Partner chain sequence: MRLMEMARVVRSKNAGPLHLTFDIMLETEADYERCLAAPGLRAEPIAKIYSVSANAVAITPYPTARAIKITLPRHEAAGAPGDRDVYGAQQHAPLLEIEV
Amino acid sequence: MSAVARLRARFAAKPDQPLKLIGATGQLGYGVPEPAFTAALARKPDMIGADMGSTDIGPTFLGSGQMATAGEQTRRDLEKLLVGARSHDIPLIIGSAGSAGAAAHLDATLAMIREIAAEHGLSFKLAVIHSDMDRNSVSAAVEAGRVRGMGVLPDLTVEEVRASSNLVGQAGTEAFIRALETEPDVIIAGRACDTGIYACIPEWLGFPTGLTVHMAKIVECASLCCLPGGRDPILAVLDKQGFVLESMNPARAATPMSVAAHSLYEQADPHRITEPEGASLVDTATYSAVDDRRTRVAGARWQPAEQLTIKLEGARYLGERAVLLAGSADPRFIQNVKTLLEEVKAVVQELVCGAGVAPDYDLTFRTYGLDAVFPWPDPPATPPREIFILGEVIAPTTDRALAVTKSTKQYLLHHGFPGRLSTSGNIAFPFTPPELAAGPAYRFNAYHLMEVDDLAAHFPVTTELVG
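Is it possible to get the structure of the chain by itself, in the form predicted alone?
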């Protein structure tokens, strides 16, 4: 009998018992603190969960199919969780495999899982949720007007759908529940909503959906909801009326204020946690101290969606990137830097392309200290003493990107400006060479919601016996 089958049988016999869930880490691959994880296992949890992915890492990893985390550390974290779960015969659920959850990321994660299993002599049933979107289905939805934008991206087009290097959808709790129905020991999902990792088992066992989604949204970030916040595993003890949160690091406290604040995490609306299947309404939630380290949460309600949706994420290849790293402490340079940079761009274009020839590259500058992080409408009242300049070139090839960057460096170093006291040395370099090849460049070209009539058709579940 598998770990999931045993869990279902135990709750069928005693449905009112509490459920213990461990949020092992907010993003697997950056390290799972050993003392806290050992303490978590000692509490005899009913499941271990971990999220591996995020769009916080930008579009490059989705587009390239590479992991954002280091391979060695990722494997170490997977090993810790897999061995821990199998030694205690409890389910392990991992979402957004390999950072971005596309097929390449999922395959790389599964390869590590199989290697770890072989190394430790583990045998178990594995369920896999696939999240790559069918381009024909998405294109048909675009043409039918069933796709709408999120944030600042323009409307999705069929051309952009076809141009995506990778195109995924976020699987919700529904897909995880279908995986649970196969009664596995381990579930590995491609791109997925982080809540699905933790909400699926309690919802499957009959716990209130609004409550389980609220809990899931908090524990998916491990001890980030605590004071001080951190990456240590967190324990949630769930019953039919509420849940209690406790960090497995005794130095961290889950307080009513810190937990309530974290309920706002990644939410545009502070009163609802929106998922593909509906929303957990948290405006009626209560947060009560159990003691100085634990908080009990109750009161969230579930509102089923009137229209099922899937969040689409796609990344499109732009070219090869090179960067220039430089700084300046010259007050006259800083005062004139905006005009100066535009003049340098014009000089470089003529030199590397020829007079009147359109550039085959894109050159941009960010001036840290002035407006690189936020586009302030007005300059500072007092100019900063120093600024940092990041030049970026995206071109068809690495050689072309570096050639443009090197020319930019040279002419920025010597370009004249009002009040200049010397004919060279406009900028300083942190190291040499200050021009670096930064690899392929991508941009998010799909960050949209697609209306669907059926979620299951888009997220197939497969199973295999490992070991």
Contents of the next structure:
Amino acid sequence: MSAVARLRARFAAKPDQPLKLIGATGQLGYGVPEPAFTAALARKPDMIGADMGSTDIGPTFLGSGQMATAGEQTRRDLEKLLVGARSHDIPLIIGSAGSAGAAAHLDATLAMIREIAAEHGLSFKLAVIHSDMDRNSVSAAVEAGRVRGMGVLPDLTVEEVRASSNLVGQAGTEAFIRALETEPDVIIAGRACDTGIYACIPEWLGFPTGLTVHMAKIVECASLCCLPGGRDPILAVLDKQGFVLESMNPARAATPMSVAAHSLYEQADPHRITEPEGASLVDTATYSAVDDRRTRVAGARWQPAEQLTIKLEGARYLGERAVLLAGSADPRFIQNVKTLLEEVKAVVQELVCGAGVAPDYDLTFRTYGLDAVFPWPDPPATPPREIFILGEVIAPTTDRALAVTKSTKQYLLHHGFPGRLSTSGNIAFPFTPPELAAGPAYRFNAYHLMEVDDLAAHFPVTTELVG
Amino acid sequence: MRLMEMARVVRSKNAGPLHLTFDIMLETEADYERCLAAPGLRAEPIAKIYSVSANAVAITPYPTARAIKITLPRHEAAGAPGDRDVYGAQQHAPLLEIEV
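Structure of the form predicted together with the partner chain, please, following the form predicted alone?
Below: every chain and molecule of the assembly, starting with the one above.
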């Protein structure tokens, strides 16, 4: 009998028992603290969950198929969770595999899982949720006017759909429940809503949806909802009326205020948690202290969506990136730097492209110390003592990007201007070469909502026996 | 008094790659009420600071945590060429100077 089948049988025999869920990590691959994870296993949880992905990391990982986390650490974290869950026969659910949850990320994650299983002699049933969107279906939805924008990106077009290097959808609780129906031991999902990881088992077992989605949204960030917030695993004990949160690190306290404040984190609206199937309305939620380290939460309501939607995420290839790193401590150069950088841009363009020829690259300067992080409307009252200049080039090839960056470096170093004192060089290099290839560049070209009549068709579930 | 001298937390972060969200958390009920009433924390002045239209600025009081949330659109999707702050974690800085 698999871990999920056993859990199902246990709740069929006694439906009114509480459910114990462990949020192991909000970002697998940066390290799961060992003492708190060991403490979590000692509580005999009914499931262990982990999230691996986000759009926070930018479009490059989605586009390239690479993980944002280091392979070695990712493998170590997966090993800790898989061995821990299997040795205690606890269902393990991991969402947004490999940072962005496209096929390449999922495949790399599954390869690690199989390797770890072989090394430790583990055998189990694995269910996999696939989140890559079928381009024809999405194009048809675009043409039918069933895809809508959510902000600064223009309306999605069929051309953009075809040009995405990867195009995924966020799988919801629905897909995880289909995976549970196969009665596996382990579920690994491609791109997925972080709530689905934790909401699926309680919803499948009949716990109220509004409550479980609220719980899921909190535990998916592990102990971030605590005081002090941190990365340690968290335990949620859920019953039909509410749930109690407890960090598995005794130094962290889930207080009513810290848990309530977590509803603000990275959410546009603190009063509702919107999912493909509906929204959990948390404005009626209550937070009460059980003791000085545990808080009980209740009161969220569920509002089913009138229209099912899938959030699409796509990234499109732009070219190869190279960067220039340089600083300056010269007051005359710093005073004139904005003008000088524009002059150097023009000089470089003529040199690397020829007079009057449009550039085949983008060159951007950021001047740290002045306005690199925020576009301040006015210069500082007192000029900074030093500035850092980051030059960024995106060009069709790495060689081309480096060639433009190298010319930029040399002409910026020796660019003359009236009043110049430091005639042997305008900038300081921290090391050489100061121009570095930074790999492929992408942009998000899809972050849209697609209306669908049926979620299941878009997120196939496959199973395999590992080991 | 400036916001940075009153607030317990002033932070910014992406809410998805197309929006920025700001949280201002206050220690006391009095400070919370004072920030809610502050003219500098209304949609128009916030819109001006971030160069967006005032009706794109959503300001949500969250009394449960004595917090005010502000959400507004980014000028480019996170990580697009020319973006200054891929995670959006340092866009709060101009709010610190607001008189409350």
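In this text, all values refer to a predicted model and were calculated from it rather than measured experimentally. Between two forms, the rigid core is the largest collection of C-alphas that superpose within 1.5 Å. Residue numbers count along the first chain shown, from 1.
Considering the turn of one rigid part against another between the two forms, what in 420, 206, 440, 107 is at the hinge?
Selected hinge residue: 440.
What turn in degrees does the smaller rigid part make against its larger partner between the two forms?
Angle reported for the domain motion between the two forms: 7 degrees.
Relative to the superposed core, what is the Cα shift for residue 424 between the two forms, in Å?
For residue 424, the alpha-carbon shift amounts to 4.2 Å.
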